[in-house]
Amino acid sequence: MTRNSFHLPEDVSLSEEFLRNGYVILRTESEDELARMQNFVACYAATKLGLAEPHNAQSFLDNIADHISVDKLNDFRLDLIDVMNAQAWMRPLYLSLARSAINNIVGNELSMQRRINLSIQIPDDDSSLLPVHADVWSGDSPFEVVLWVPLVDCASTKSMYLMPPREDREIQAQLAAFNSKSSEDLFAAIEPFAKFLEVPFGHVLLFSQTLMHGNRVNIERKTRWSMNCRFKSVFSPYADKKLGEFFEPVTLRANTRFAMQYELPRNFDE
């Protein structure tokens, strides 16, 4: 570290990665509350379907074509989303897998979506199907970044697909041209630069939302399980999903809690 930087080098390194691809791909920072996730959504959807406690629970997602049709999917994945989100200890966990390289990328006072989500795509499923979009497009800030969980092994198109930055920028300049197109028009221009993001089960994605992305129908043979929340830092512009309402300070600093309390003295300006 040179006398006049600021930063660590570690520091350095994941922040010219995130600049450079807008999203980085790390080991979990907390295995076990990993697991101890995985493990919960396993059984509970087990015990939903009427079945016994999975022995792998990665083996048991994986293959959970096996026990439920399309038709019920997503209804299934609403009730666990319900139960994932009705554990007070759910939300601190799913921070703890990535806290640190959250606090380097995003910042250390953060403002954490309310609730996690679920995404789950059988084989050969074109119901469940997120056409390429940016975040930003339907009111989040620019200022957020998506923790992306697998739950499972994922890439290719068991996993979501992500625009480089440059030709991300290059196409949306472009976007007004697609307004009259639809969805699969856009990604027929994108995908000859769009990455399917390789990000295997104890491993963790975190990028940036103003980047075009989505993900097809998963043609592998087994289940795409994963999990994602948004992040930004709590002082950081809000677009249309607000704090309070979509987003929730979860990291406050001492001082930031002190100074909230301060009131002026009376009659302090006259």
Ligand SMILES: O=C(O)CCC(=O)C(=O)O
Second form
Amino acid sequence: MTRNSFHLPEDVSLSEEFLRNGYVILRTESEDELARMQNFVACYAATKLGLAEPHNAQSFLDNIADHISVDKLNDFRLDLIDVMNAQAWMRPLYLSLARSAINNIVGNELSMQRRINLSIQIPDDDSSLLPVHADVWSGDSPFEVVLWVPLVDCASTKSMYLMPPREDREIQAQLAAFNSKSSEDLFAAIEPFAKFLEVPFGHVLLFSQTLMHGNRVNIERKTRWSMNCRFKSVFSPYADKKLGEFFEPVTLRANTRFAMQYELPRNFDE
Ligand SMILES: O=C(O)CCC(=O)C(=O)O
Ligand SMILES: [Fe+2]
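Mind sharing the form predicted in complex with this ligand? What's above is the form predicted alone.
To see the whole picture, the full complex is given below, headed by that same chain.
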């Protein structure tokens, strides 16, 4: 068979979906590992709150508002983030949730954000919101993707919204018109196009953070729990978030490592 593409046929449809929508939602490649992560977070959260280990991690997380108030939420969340990131297994496990999709969409020689983030949005809480933004506006490189992983079923305002590429680019081209306006004005402009993504537990979302996105007050009945972490190809351009500070190479390949050891001979005229 002759082929005139360098890409594997099985990679093409996912690539095209990402190019069309700026995101893909997939089943995790590592269901057991995701369940382990959910359980770890639920058990640690229960311990922090002086409660017994939950029988059903997901339902415990969904209903966390029965056990914690908004004023305690941010410290509780930051504490959980520290504990998650202190586990040596956490970041390798996180990559394993979507490794082949990331290899396809980003590359197989990756830099990974050094810290995994955790969002918790309890119903009706207006104090933990991320207004409309693109991460590239604050020092991220357009070459990064975000791997966003929910620990509970996320949809509607319990999830995040993302702009479709065409409308996003049209509005970003006119962004100067919003200089003296509020982020609510910008949200009003994108609202007709922005899409709240449905990402059930067991699935992952990979998206380009160059597209405007954010979240709104969660008016569903259950709490949102989601993690996010950025990946990019090691040798693609960095913006303010640098290699070594914000990012760390995690999958350097043999010849790259070999080449990094090489020194040209000194004072040698060929
Ligand atoms: O989780 C959200 O609602 C927004 C996440 C976000 O802004 C990001 O991961 O870049
Ligand atoms: Fe963001």
